[in-house]
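Read the single chain below, which is given as structure tokens and is the form predicted alone.
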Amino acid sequence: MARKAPTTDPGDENLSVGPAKDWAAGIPGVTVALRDAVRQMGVKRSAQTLPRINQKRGFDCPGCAWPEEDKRHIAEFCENGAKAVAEEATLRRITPEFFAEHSVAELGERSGYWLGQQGRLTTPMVLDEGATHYRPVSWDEAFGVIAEELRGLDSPDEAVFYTSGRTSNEAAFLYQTFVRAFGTNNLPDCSNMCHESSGSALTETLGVGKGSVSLADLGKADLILVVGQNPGTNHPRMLAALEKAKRGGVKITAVNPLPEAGLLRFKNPQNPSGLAGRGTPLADRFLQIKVGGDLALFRAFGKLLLEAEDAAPGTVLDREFIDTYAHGFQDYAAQARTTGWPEILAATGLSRAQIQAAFEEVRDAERLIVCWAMGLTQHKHAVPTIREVVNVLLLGGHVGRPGAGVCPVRGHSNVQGDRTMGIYEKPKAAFLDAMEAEFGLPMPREHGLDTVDAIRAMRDGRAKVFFAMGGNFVAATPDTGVTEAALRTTALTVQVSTKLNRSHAVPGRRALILPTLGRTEVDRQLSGEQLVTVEDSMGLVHASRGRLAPASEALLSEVAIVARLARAVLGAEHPVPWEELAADYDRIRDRIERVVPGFDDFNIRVRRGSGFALPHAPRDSRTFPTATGKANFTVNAFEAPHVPPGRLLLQTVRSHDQYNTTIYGLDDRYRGVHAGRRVVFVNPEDLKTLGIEDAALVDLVSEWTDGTERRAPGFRVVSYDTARGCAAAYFPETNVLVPLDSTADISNTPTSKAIVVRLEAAG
């Protein structure tokens, strides 16, 4: 029996703030999990479900891309976790009749949160141009429109094929191979506005463009740096992994503008303790940084590690794998040991004493790793800045040791798998060569547009066809009204979606909806049930079954999909044989095998228990595939974000209640706020320095250097601890505050942690 959906959309007025928590998970989370559960599925499926998540036999959490331990607990799964799946295994469906009720700019008028709760899609839907409401479509009716569409290009690269990190491997791989057979290389995906600065600095000075370390690694460190990172929400399971580590006398040092529950103390849901007592400290240590001060802290760190073996020579540094395994050290040191403390004291925030005592502990590490997400990865500096984080590593030899190296904390649970693929828009020569040994087609070498450039080429009319393969593209990309206008302009947008979003209510001249199996669902193709594979965080790649009946007979999988549009685009002649590959995702994996390194007899190695490891040389062998051969220390211009007297320095950040662009909920009860998602945290002794009283309704105005401004209207203030001359506040609604050309230097990534806003009274 579906479940009713919210009718109205719930604005702010009912926002409510109290005071923030020292603590995360715990009996709330248990409560609140189960609550939404129940809410979106009922009591029974929700007792068939929740135990399948990141089992073994079971399905992959669609949410975040942490990895799981061998020996797995019966409730392998966060709250938010559960509301993912929740949301997809919910009861609600969206049929043909709601969108007869709903035109399209009604659509564009109500929230993300109203919109993701209405339920699953269940029909493919076609807008017609002029038309104000969408209308049913068959599949083979669906297909003949893309395929009109992009024959009708003067260029493949007039089309632009975007990718979400839930897309399994074999689709795309297989997503990939079309777009690449169809002509063109123009495959953003969601990595370009969230770790591809990681991806840009990692192979750069290491020669992998993934983190280094393992799960069993963690409670092998001596310290771990949990660096722009907000686990306690974004991903809640590494809680568990830093507890394990905690209690094994692992150190852990937080580094963030922001105090976040998770790290102050973690009451793990899975153990009685968790449950009743306080739970565990995790944070041995919380370093208040500005925002953007994170180059400055690690360039003080090195320079501090160069002086202290300067002081006592080979008692310090690792100079055995620096003079073995390393390049660029001399220039490298040379610009560290000149860098002022005014500079670094100025940009950090901090005390000299607040950074000696965390460089102490950094020095007497025998065994460092260092954790980071989006915090450093989207700044204007963001791959300078990781850059000095490997640095600062390979100093102290911390790469290819066990309990050392490099975390990048990845976000949706297969951004990294996609990556893998092939989805990306600059492929090296040696995946295009294996493509076309494998498949006997020619591939495009020339680089394509990513996700940033994509929008540019849209809004100019280069690009006139966008298919997305899942996610929410209009809200997860910077500069909302230019890049909704850019897809108006288009004759084509595609979404190949599990359920509604701002996207679809931003449609082309022409645009369809193609509603795709979920992770939970039983996909099964001619050769019967099939499984599909994903790459967690830590480059380890396992297997995942769905097993609920698919929520509407009319779904195809994001592989069948696939297939069926690559035969109606490239034609009944063309030689790769769609239809065999979607009939037995075996077949693809063969496929992936011979194309992909590290994928050696895929199909069995993936039935074995937990998966397998990926290769990775310097963590496995100390070799690095970089241009020098070595890991390669940098020279990095030393920077920091700028901020204008009376102007305040924004960082966007999730709720508690949300998942990248997903809505739960409108509470972050973490932060104390309740029932409502426009609001912006600041700094007490900032809000008496600008005359501003807690919880006064302001617009947020950012300002750039070109003489620009962007406003996001009615936000209420929170007086909150954050480091001064910095606020916070949720996105996407900060979105339209950043321009399209604000991007961080060399990965492209837009800037949204280092926004210069000034609060002015709501009018």
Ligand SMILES: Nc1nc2c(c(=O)[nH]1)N[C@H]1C(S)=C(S)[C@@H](COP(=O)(O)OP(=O)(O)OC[C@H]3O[C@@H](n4cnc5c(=O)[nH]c(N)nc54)[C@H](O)[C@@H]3O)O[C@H]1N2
Contents of the next structure:
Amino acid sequence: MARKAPTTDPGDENLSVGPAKDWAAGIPGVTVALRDAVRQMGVKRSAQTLPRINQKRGFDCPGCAWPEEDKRHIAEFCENGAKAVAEEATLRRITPEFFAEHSVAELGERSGYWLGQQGRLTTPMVLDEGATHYRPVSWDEAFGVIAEELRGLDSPDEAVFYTSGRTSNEAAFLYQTFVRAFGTNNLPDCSNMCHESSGSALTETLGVGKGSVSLADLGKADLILVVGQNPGTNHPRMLAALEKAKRGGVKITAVNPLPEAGLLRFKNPQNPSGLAGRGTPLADRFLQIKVGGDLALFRAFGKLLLEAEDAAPGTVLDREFIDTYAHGFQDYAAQARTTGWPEILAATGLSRAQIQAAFEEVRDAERLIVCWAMGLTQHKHAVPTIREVVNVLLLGGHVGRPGAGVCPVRGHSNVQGDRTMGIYEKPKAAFLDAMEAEFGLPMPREHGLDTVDAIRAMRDGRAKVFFAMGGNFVAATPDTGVTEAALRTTALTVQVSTKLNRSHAVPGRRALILPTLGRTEVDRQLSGEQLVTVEDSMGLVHASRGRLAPASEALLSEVAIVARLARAVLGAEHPVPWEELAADYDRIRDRIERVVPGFDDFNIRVRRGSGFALPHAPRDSRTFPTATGKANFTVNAFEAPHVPPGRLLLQTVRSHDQYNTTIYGLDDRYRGVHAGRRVVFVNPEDLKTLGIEDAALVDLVSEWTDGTERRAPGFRVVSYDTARGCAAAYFPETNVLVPLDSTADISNTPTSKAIVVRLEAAG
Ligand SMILES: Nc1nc2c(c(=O)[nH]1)N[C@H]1C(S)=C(S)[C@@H](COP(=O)(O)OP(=O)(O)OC[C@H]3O[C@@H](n4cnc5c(=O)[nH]c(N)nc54)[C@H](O)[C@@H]3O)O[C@H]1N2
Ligand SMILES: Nc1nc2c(c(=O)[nH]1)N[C@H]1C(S)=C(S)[C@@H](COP(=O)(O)OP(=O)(O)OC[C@H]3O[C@@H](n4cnc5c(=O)[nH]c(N)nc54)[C@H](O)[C@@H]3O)O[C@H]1N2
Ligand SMILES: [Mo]
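And the form predicted in complex with the named molecule, for comparison with the form predicted alone?
Let's see the whole complex now, leading with the same chain.
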């Protein structure tokens, strides 16, 4: 039966491991995408949906935030985009009978994969105090419960309002308006666990916490460094852009502890010739760096650039840029020069010759782009690492010039837009001033809680209501045991969701599930069908229109949920006309235009062509809205992870068959893993040293500086080509291993990519 959800939880009994692939996409990619789509949506719905992904009059892919070319291909989606759509547009449904059948305790025993496979949520549900099962509830009653709990708090700061990055600009803007009108800046989001480190480093050094390159820039570069990123799985359309750049002569260097398939070779499914043969080799150079070694690598590049300039003055650095636009060069140069080779080689695990060869390309590139993702952001020293990336770019004047710049590749499809709309626990004063002027309401000024601090506040009884606009908070966050216990202490948890997930099984004293529309569905309000907007990774804002009939008549849009919630909590006499705004999203966009810079003529421009680009001062005019008014070089302490003997440094990654905590399937095709997820990838030489056999069953035990240990039991060892001393395993299974207090300096992002572990024979 094509559309039936599994009734039993699959285990790892059939786990098999074969050779890893050195190429990505191509025919298997397309066939897998179609198979998954048809299994979830049926043939007709697949044919109705897939061709609309990322088209000008279609909907924005709920997969990643990679931008589209202006000239669209008829199949402007990838295998994993198709899976994301199938997951949402599935024909499977969860009805109230499902909740009558399965107690919350039972749902808590199920895997994330099984929960996701049950289908779309269709009915608002409540878990009453002391109840074992969710029961259906009317929307009015649901909002009544939330209003009662929120009004009963001693302070608005006892409530936490999380956002995942799929929420549209319109919903996000209205949501933060409500939360601030209620009186708090407690607006943590998935960005806190994702690109927060990029935002912190870029805001301080360049003045804007976003990327500075456009799609066209990729083709104009001489050299692109792809660092700490696995685009073959997580941003497959980026491979097409890299392939195109490469055909135009651009060189690509990959920096990664793992030889990720897509980076090595790529077969473009949009290009008929790309389907045959072995595809295009993408990376010209692969630096198999140790986990956490990137600060050292970029320091080495800086040091070598300075030395080359000393040897041939006036030929290496962009002196004019440095003198005119940058600040702090002398201090940075003094420090970079004194960094020693032994520490650089130890931290990177690379040879002097490898670094020299990579450096020569960096030196010779007139236009250099650095792309990165979670491999740089989820480390204790993530912020200084990204600052060192910026230092190298500034030496060559690679900001505000075509074909050059910073390219943090975002995760969720609207995570960048949500920030632009004010989903931020540390809002800028200028934003709050504009909000006050627009709505005539005082805005809370004290900074709020980010994700990790929100968990601490719940754990310590300082936060009592948890509201999530999407996402899967308990599965995405670190220290699963601590986090789940924290959620359970609250008076109320509310999840606005499309699909069932673990967070629904970890309730507060009371809990609500509020089912909502997804991207693929028609959003009809009083004034008619609505469009929403999103911002991609490169600052382009464009429209998204769903076409499918909603999964159930009871669903409300996220915007409608916010409006009705605001009315229930703040009363009918409130100065913000919530319902009027929700009746016609153009009215929300008018408000956004008046509050957020760069949205002039929003309603007109978003309906034209493929949308518009937001201003980016460093890119557009080499103006740097930083504390010094210039682009800042920074001086950063030399830092690399310390791994005691007999231990490994574990990074947690995504398989090819998952979207964060949503598990599409149990294969990781490119890495050769099938029908299971509890695997740990270890270098064969390390296995020899540790005296552990390939395929052995082990527990992963993390060791934290306070002497505590955390255990993830039952992982199969896979002998794999990763950097020496490093290991990799999938999240969220490994989140139990990350201590809540193990976070990045400054950005407070959990260190999901650097956990000291030992492997113990499974008991
Ligand atoms: N299909 C699919 N698409 C997605 C997602 C998904 O789960 N599935 N998630 C979305 C989201 S929210 C995000 S944030 C992005 C994530 O996109 P990625 O950042 O590509 O995702 P990860 O799987 O975390 O991969 C991290 C990469 O960094 C490497 N790495 C780890 N540590 C280091 C290090 O210290 N140095 C270097 N140089 N490399 C390192 C890893 O080997 C791996 O290749 O993808 C988005 N797109
Ligand atoms: N160990 C480890 N932990 C990590 C990471 C890591 O690399 N390693 N990565 C981190 C990163 S980069 C991120 S971004 C976070 C992700 O954290 P989250 O964004 O919180 O998690 P997701 O798994 O993306 O959320 C999936 C859920 O979102 C809901 N959903 C899907 N679409 C919609 C929608 O349109 N509207 C609404 N309201 N709900 C929707 C569905 O119910 C689905 O179950 O995880 C972080 N956690
Ligand atoms: Mo992310």
